[in-house]
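Next up is one chain by itself, shown in structure tokens, the form predicted alone.
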Amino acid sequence: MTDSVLLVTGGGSGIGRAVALLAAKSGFRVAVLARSADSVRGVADEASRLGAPKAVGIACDVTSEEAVVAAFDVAEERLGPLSALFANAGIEQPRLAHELSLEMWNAVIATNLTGTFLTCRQALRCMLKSGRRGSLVLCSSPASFAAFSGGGASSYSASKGGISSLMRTLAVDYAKYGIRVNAVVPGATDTPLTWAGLSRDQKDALRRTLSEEIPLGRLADPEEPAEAVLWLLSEQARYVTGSHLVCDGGILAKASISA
């Protein structure tokens, strides 16, 4: 796959990092984007060690149209025409709706939904310009389909629901160009976002709660949803578009009531 170029947003840690590294092992050229220049350089260096013919780390704030366009320009200049995208950058502001400020709401929507739109739009422009067939994978969530029993996810759920709707529309609109668009739906995964802002005791308590509630009895390792992403990007999924690939340990299959 030395001519396949993958761009990953939110690639400095978690699932994005795992996707970049698995893609490197598969021979992709990899562009890793995140806000932290240090984190993306580190992941790009690791991707090169794991087999990526070329890898580049690019600091990018996906809420900025100018930054997204510039990052794609650098990626294509360094790696060649884009053929694959994992739109993964995301944040969370866990608050009940009456406690959620407009600033917090806007920050989540800007990063998760608008950032995904800007990233996909630029990827589509690049693919249409080069005439290459391609594959886009967006990062959705079980929150697109059901409310979290823990509550406080109104902005996050709205952003991820928008991503799922955006994915379906893009899949239909761009199928005629040979561009597939799908979404992965990771469940609770052992990533920095899951533990953000929690003390050690809170982390331990949340891990126990999640392990009890997830049918498979544990959180996912980042590599597990990453493998789902790589499958959606691959030729094995060449007839799959407009679909969600759920990788959640059984969360969406389970009713929340216990009797």
Ligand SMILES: NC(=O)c1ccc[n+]([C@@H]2O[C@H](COP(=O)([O-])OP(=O)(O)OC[C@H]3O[C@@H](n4cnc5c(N)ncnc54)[C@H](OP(=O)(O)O)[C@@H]3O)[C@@H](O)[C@H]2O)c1
The other form holds:
Amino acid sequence: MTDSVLLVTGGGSGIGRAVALLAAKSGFRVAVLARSADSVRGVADEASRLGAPKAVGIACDVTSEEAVVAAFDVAEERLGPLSALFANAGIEQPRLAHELSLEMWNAVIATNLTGTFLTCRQALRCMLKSGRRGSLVLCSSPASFAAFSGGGASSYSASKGGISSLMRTLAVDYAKYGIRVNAVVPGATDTPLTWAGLSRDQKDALRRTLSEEIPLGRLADPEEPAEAVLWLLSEQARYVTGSHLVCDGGILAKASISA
Ligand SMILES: NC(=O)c1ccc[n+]([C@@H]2O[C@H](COP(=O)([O-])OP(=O)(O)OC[C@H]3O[C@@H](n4cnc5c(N)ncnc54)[C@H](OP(=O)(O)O)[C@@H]3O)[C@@H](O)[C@H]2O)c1
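Since we've got the form predicted alone here, give me the form predicted in complex with the ligand too.
To see the whole picture, the full complex is given below, headed by that same chain.
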């Protein structure tokens, strides 16, 4: 994998960080992107300690077209031609639709959906320019397929549904160039996004509720969806494109009726 260059957006924490570190251990050269310069520098340092041939942290807001183009330029200059992308940066603004401001809606769509488009577009441009085969993994969610019974996920669900549709279209459009495009579907995962804005008591209560509801009886560790991402990026998945790899502890397999 030492000639494989992976760029991870939202790599400063959670699932993105886990993917960057697992990829580093597997020999990828890794570019880690997020808005916080400190967090991406920290993860790039960890990746280097784990043996990444080269790792770089780049502060980048994926909602900015200019910032995304500039970040890919820096990544390729430092690491070589890109061969893999994990388009993962995401936020959530839980609020019932009638209480959701246009500003909040726009923030979620801009980060999750437009940010994914901008990073995929730049990755495709890089791969077409270098003539390399490549692999893109997008980050979807069970919210792309079913409503959360907790409620209030309208902007998040719309953004993730868009990501799933974008993934299928890109997979078909770029198959002829040898570029594969898939999506991972992490279930409830133990990351800062899951616990954002909750007090300790609320967090404990949510962990209990989720553990009762999830068929496998617990949240995922970030390394678990990360392993699914690494598989999608690998040669073992060479005939897989346009697919969702669900890593959700059984959430989507279960109807939430108590009858
Ligand atoms: N946790 C779950 O249960 C779960 C389940 C299904 C899917 N997912 C998806 O998994 C992905 C990663 O989430 P996570 O759970 O690992 O949460 P997380 O730990 O909060 O990670 C989100 C990452 O995205 C970055 N980010 C946010 N806005 C950004 C922007 N505008 N530009 C660049 N980076 C940005 C954050 O860093 P900065 O704030 O420094 O930018 C952070 O590094 C998201 O797409 C999420 O929807 C999560």
